[in-house]
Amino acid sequence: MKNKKADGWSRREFLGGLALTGAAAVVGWRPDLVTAAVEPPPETTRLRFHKGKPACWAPIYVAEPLLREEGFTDVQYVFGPQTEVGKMFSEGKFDLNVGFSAKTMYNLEHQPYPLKFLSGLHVGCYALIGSARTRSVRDLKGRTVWAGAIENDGPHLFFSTIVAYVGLDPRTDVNYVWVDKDEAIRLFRDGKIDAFMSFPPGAHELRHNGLGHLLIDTNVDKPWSQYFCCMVAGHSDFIRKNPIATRRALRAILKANDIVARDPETAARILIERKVIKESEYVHILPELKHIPYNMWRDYNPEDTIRFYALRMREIGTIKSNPQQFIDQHADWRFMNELKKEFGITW
């Protein structure tokens, strides 16, 4: 892999830290939008993020250094097995978090915690792989599938509301195996499962060794191409003390989703300079920072993104709260209004 420039700057200098008025000029944004330089100071340098999905998370990593620009000096990526997040959230050991709008939501339901969702992220990452003897997704009833190794994680969560929206219940109509992905992709080699619910890299994986057709990619095919599949988040409590550092912070994330999208090969070896992927895992962490649209965070409205899962789940009995209730407890809109005329955002 070659140091190279993209689009005017390289790898190391980005890497060394990018001012506000070059990151502005990286993404296409007008200098006198940037504002970060004339607000007060965040009121803690120190930022905390739970450490996960390398390929749906990328932008928390690209935005160190941007991060550090806003007045950051301690930004820190904490690891937790993905089960524990509400736990570890609820015992205040993240500040800010990003994943999957469902099962987060599923989690509120099930075991609240302090949390608030901010914006949007980005849209996609997931995708439903068949085997030849699947041409639909009405195909699948009574036929097995592999939806994650933990019934209601975030695989199972929108997997179940890909085949509910073409009218199966998923509670019947479908037959599980509950295996570790390694088991599972050995089992849909052998023909013993008919569909492999996926995310990033596993589709690309899959592809690359033969295996299977898309029936559904999320990226592209509607409706799921309309809301966001991760969100950032808040713990409500970092909110309420420190409301200008999570202003900051959620500008450096959504700046870095941006150079995420236009240059997906820099921020593949940032993953690697960070040591959250092997250089092993960069020929299938590349194809998926080029296929999830990152850039299309501006396009929808995250109040949408609650809404219509909220309403999926509500229909196949995973969670009972209405939108609404899920967005007057649990969203703060706030620092992405004060951010829209920044963005340039009209929704």
Second form
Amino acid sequence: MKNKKADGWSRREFLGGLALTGAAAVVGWRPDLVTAAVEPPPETTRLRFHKGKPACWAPIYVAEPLLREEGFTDVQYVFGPQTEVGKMFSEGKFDLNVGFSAKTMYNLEHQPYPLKFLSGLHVGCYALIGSARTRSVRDLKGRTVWAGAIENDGPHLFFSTIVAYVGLDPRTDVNYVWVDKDEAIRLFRDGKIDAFMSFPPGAHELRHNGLGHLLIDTNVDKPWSQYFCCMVAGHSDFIRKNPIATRRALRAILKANDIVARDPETAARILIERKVIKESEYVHILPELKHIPYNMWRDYNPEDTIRFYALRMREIGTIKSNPQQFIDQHADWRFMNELKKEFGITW
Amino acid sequence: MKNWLPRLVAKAPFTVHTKLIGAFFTIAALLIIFGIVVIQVLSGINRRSEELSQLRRKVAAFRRLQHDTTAQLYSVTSALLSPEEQTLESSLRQLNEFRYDLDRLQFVTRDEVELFNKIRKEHEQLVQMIIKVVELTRGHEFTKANELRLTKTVPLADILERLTNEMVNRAEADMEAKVDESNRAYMTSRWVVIGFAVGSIGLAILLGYAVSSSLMGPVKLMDNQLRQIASGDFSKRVEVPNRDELGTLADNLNRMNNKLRDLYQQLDAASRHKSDFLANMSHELRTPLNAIIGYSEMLMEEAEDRDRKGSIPDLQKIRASGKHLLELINAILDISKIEAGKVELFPEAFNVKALIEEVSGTVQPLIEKNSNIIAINCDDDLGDMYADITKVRQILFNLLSNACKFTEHGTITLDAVHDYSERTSRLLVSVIDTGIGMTEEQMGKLFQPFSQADIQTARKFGGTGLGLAITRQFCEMMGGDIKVRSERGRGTAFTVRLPMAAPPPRADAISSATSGDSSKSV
Ligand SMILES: Nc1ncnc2c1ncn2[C@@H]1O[C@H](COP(=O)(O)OP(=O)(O)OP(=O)(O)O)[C@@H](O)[C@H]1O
Ligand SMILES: [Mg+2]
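Hand over the structure of the form predicted together with the partner chain; the form predicted alone is what we had up.
Now the full complex is given, and it begins with the chain already shown.
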């Protein structure tokens, strides 16, 4: 059994919530018993997440048993294609979601919907992989690249900020092929494209096959590694009406974050169980989950992530709003700050 | 209702002077406000650019600190690799630079004390750690030093870097917000300035229009009224809404109009009375005069028959005096009729040459009386004329009789020409004599009724001084005119121009022509 842990507790046990306190203790949570005791139950027992493809969103699935502990009896994962997120959000189909900060801001800019960022989730996860012909990002000038299947989606936005950071114009200095990932891998292998903007499990998959080399690994390369990639957000109405539920849900997600950092194998299994990834992808996903810094939510300031990406996107003209406008309209750090205090994190 | 504004201005109970000053002051005030707005806009721009450069200084200071942190870490690492006193010294010396950076930071972040204190705290810790690492290295405790470097210094530097990054991002975000604010302010100011300019121009035009209309409207109305008065129409009043000087002027104009109307009516009545009186008197006088002339002729015939020739010269004198008196009365009657507007034209077609010959026949005795000779030159194409033949005849007669009267042993020439040169074809008749002539001064009052060259003339030549006045009136009634050239002692030339086809009679021409000279004839 792959899911038998060295710590001595199984995935089944974990999912059953039996070892929850143990797990929390393992990852260093020191829940304030007084707070927990006086905290009223959530205003609602139903919680709906946006269910998406990215494997890096593992914490929201890992959080399920923790959410039950917090008093949510009806936890739903509602599927919605990336392009529809804004619309579905407006229609009130989700209460909480996680997503790439820059992409969310892009959506908010072009089709505003009632979303508030609540906290950071994880750092990194994107990687820019270059062909043998490219030694640096600047070499991509005039080359053909793959940055996702559709324009202005997460990979494209991230890629744009990365190349713009070294002075290339993402709109004119590179050529894009808008094909799906499998086709892109084929093109990359055939030497038809020179860069590949990967997200889990792309990078590992390519390197596993001995293709290309890392130009930028946003998990470790500055400045990208100094900011969150995906962040936790909620529907404004949900947050306003259910502040306790919001705090409880966020607590569960952040705990799950630590669990993923500590126990990526279990997280990967849960992803398969949730049908987020296929069994066959396990080998590629696991190293990625191990690699992604899931525990940075304590140290990083999510507000600065918004600032950073807003500045970068504004630089290349993808958005027009200034950082402060996003922060003013779409951020609510109350819950995160309360939780940090609760867990004895000083800043 | 586009006239409400001028009306409102007109009705305002202020003098024109005050209104004009008011309008100018309003425009001046607009200009001043406009200037203030522009100055405000400019000072806003100035303030924002200053704020921007301050933010830029902040970013630079943060970057400097960041750079020096990295350099310090590098220096400590290399000190560990080659633990010579020199490298350790330089590593410690770099800490000074750090402090200098902090001083600079403190200076540029005066407004963010809390943030600065946070950074300083982290830095202080880092400095302490670095000093410790350097000391351990000096003491050759390399393992301990390296461990301290890895576990404390590097994470601290990381935190510091993120902190400074955050500060940079913050400053940049502030800058972006400022840029947006600037842009918005620019847009607003642009619209404010454009709005103000358009508004001021509009208001100035409106004010100008309102004030000038409120002034020019009444002036035009009054001008019309004056024209009406000048043409003898006193029936209208001028009504203006103004409550200023123009209002007063209009009131006075109306009063003047009424006064003139009353006067005119009085004058008209008086003139009519005079004419009636003259006409009646002439009639009353003519009846007994005709009787006197008739009886004196009868008595003369009887004296011839009864051969009492001794009384004939006396009777002849009575008859001549009577005739003279009758002529005088007829002339007075004519002029008074003309002045009363009672003369009408009865145009008919006649042959010009025939008329001239007839008149010259009539004046034949007068020509011979002063031993003159007459020369008549008529154009061949004189043809027929359509006019009041009686009046034309009288005109010719008057001119010829004057020529005869004031010429002795001379020549009297009558030239008649058909003149096509102007739009309407005209008859040109000149009566030229070689008589006593006139001075300029005499010519000046020639056509006024009862005017004769001088007293001597009256005594010597007799006459009433009405002939030329009537002649001119007739000429003008028929759409023509009369001119004179003369030289004292050399002779005189009168030229009459008359349209060959008479225009329809003009009632107003008659009355205005007469009223002009009415004072003289009274
Ligand atoms: N041909 C002329 N030569 C010199 N003087 C003239 C001539 N015709 C007119 N006058 C001067 O003009 C005056 C006015 O002439 P007008 O015919 O009106 O009056 P009158 O001949 O004196 O009297 P009336 O014609 O009434 O009998 C004359 O008295 C005379 O002094
Ligand atoms: Mg005469």
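So that the term is clear: the rigid core is the largest set of C-alpha atoms that superpose within 1.5 Å between two forms. Positions refer to the first chain, counted from 1. This structure is a prediction, so every number in the text was calculated from the model and none was measured.
Undergrad: Core aligned, does the CA of Arg274 move at least 2 Å between these two forms?
TA: Comparing the forms between these two forms, which are aligned on their rigid core, Arg274 does shift its C-alpha by 2 Å or more.
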